[in-house]
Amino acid sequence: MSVTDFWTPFELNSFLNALFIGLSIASIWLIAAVGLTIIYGTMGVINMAHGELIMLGAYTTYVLQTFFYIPFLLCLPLVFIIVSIFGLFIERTIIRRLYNRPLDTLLATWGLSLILIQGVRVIFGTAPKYVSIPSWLNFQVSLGFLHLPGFRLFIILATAALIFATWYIAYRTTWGIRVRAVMADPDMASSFGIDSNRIYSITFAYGAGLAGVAGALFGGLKTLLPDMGSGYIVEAFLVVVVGGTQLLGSIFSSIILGELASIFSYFTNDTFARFVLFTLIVIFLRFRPQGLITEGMKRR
């Protein structure tokens, strides 16, 4: 392979289009990571089954459409509710017994992910399933040399709406104040009458619901398979860790990582782009293990 075959020459219009595509990649990574950010940032729980919650959201959408004939847009809030209830069940039966035991939590959620994969495989089989998106989303936005499919634009807008809703709940509601109080000092929060266990349950359920919505949206992009969640969990954790486990940090890190992935893919190929991106992340975390934004920085 010659250098010209491996390295794409710079061309302004194509490069700007790659930057535009990078926003789409960033929105996908962010919506996959936002639920994990809530769970890990608030509770310190490393949920290895987060990818399977995304998968459950996709399959729940498939069931609602196939057997109940529910429109795609109406599926989104229903999926949020259904997966949130399942997340609440997980927290009450498994996670709650393993607080302050990170290794046990990691192993338990990893085992749960395997159970969920095999359970979906038994119920739905290994044949790929599909989520139907509205016909009015089958369009392409073309602004000169910029081209973006309508459904990817919808994902960007949906991601922005979910991030705004999450920010509003976290910083403009009483529940958000209580969550941040528990994050800062659980014992002090308890002395003021805040039920930490209840906060943890609702937070985990909310994060699970966000993962379910992410799965519903991803189902419109790709085929549904029982192990589809494993394709998102790595990027989700990278976004959370690089961002510093903060919501604002996850927004910045998803944009940076998405744009870098798109730029490297433009000049080389997807495989080499992932290699370079992961290498840069390792180097970054070596010198700044706390991530882009920490809680202390937010207070200042």
Contents of the next structure:
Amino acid sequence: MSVTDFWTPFELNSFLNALFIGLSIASIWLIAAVGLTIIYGTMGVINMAHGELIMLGAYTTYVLQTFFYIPFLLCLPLVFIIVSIFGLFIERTIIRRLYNRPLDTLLATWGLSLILIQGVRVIFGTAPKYVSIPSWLNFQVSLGFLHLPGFRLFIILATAALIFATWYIAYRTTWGIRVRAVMADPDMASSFGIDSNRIYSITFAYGAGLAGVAGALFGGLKTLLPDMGSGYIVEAFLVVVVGGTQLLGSIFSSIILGELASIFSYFTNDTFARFVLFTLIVIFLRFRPQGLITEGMKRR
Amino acid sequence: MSANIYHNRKAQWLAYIGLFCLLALVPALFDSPFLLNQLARYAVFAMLAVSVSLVWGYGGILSLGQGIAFGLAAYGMGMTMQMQFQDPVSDPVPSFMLTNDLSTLPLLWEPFWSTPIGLALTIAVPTIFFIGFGAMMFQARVAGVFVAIMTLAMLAAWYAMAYDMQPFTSGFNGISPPMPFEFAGVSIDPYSPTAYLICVGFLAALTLSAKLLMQSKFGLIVQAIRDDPERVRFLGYNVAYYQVIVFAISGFIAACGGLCWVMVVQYVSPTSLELTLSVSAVIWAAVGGRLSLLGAILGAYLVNGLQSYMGDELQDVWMIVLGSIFIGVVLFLPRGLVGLIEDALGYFTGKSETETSGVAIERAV
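Switching forms now, from the form predicted on its own to the form predicted in complex with the partner chain, please provide the structure.
Following is the full complex, with the preceding chain placed first.
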């Protein structure tokens, strides 16, 4: 690599392709970050084990496929249920003791992530595992100069569906109203008869389930390794914090960050793009620590 | 006021000096180069833990980016040692650059021909970076979780950079200088008592200065900011100024650690900028007791010693053990192991009122 070929010259067609790749990156980051957004936004819990919940989702899919011969599409809801039950267990045993101590949740969940990584490594070994995706998703859409792998398109659609479902639950159901009430003011919500502990449990389980589904989808893109989750956690957190810990904010920030990542890596390369992007995010947070979108509610 | 001997300053200084004398005596007691090298590595880890204790335990700033200073300094030291091996006339360019199609030495590497300038840069660059980075964050009154996330992002950015700039840093492979570090004509063998004593000397000097600083008026203000930044601001202090200074000092300590690290392992790679190292440092400080510099040192020695001597059959589950210990400490021992010592001493040496109960942050050691 010399300095001259470090910069890729601009070319419209491949640049447009890069924009699509950006959308694909955005969908991956978003789906990794939705669960985190809900957990952090509602409970103020920094779940560093979120990446490992994604990893568990991927391995669960692998187990369901390999030992129970369950088709991929049916795996998705099953993984959601299994991982959210696990999330419920974590919430009951660890997280529950640490409300009002956000920094300690960060540390305790980091310890948890060490346990999960090593636990999976002991059970499944270090050899990479694979999730097979249905053959009907193995197509390639070619629109002139655009080339879209079918599975990436599927992930974008799945992300959209999950976001819609989450939005619907949060804004169109009584349960969602309760969650948002607890989010806005836990004490006031309690005095109206909402059991905030129960809301926290279910919210954490739901967020964990979403991470599991994300893992099932990522399993189709990449090989499964016990430490695969750590590759997502930083990006997912940045999406959440830049977005302002809200569903809408996370959608915007993941699209912006995904596109920027893709554009930077189009002109330079992947890792340098990461450097530029992370530095930009740090500078952005310096000027707007509350993130892109805020609802003027209590913070920190 | 309690009469707990744990809070007695003279006793504290005795404990600190006793520990460092004990560490300094190790080469006289054991004649094992392997053990000395291993203990020198622990001393480096202890420096990292002290830097965490200072910034987090005393300053109330949870930084996940201590590895930035450590890693940058490690690269600086690696470059210095590599250039000691190169010859200006016959062999001016390190071999990994030649295999990466660089035929001339990059400008970035030029200053490292001179060992004193190289060492100065090794320490100055991370410290200045921490001043700038800290000023950027704390002037904007970024606090709590957001500092953790921002330092995390910055660390990830530097990691990507070290990984990617292969012609300059040798990327994933890292730089392994062929010869031990040479200073003032003396070659410092990584397995020698000299190398070990340099590491312990650094650790002792840094820790004692940090303790002295934290007992001064400056240190008291820093701890007051940890407990209630708003109130200190109302009293007319420039909170950001104190936070930047304590952040920069912690960066300086971590940078000294990075320098010693490459001296004793003769190798530097992007792993020193990995998140794992930075979070491990937080774990060591938390397990030992982040409110005490001595506690952080003990934590670093204890956790690393446990890892080394737990036996081969248990190595597989080491991460599970470490994770469980860490969760246990966070849940039940927020003051770490020295918190237990504090309670025990309080129990034996006098009434401790209600001071030692609960989670509340107490007078630091």
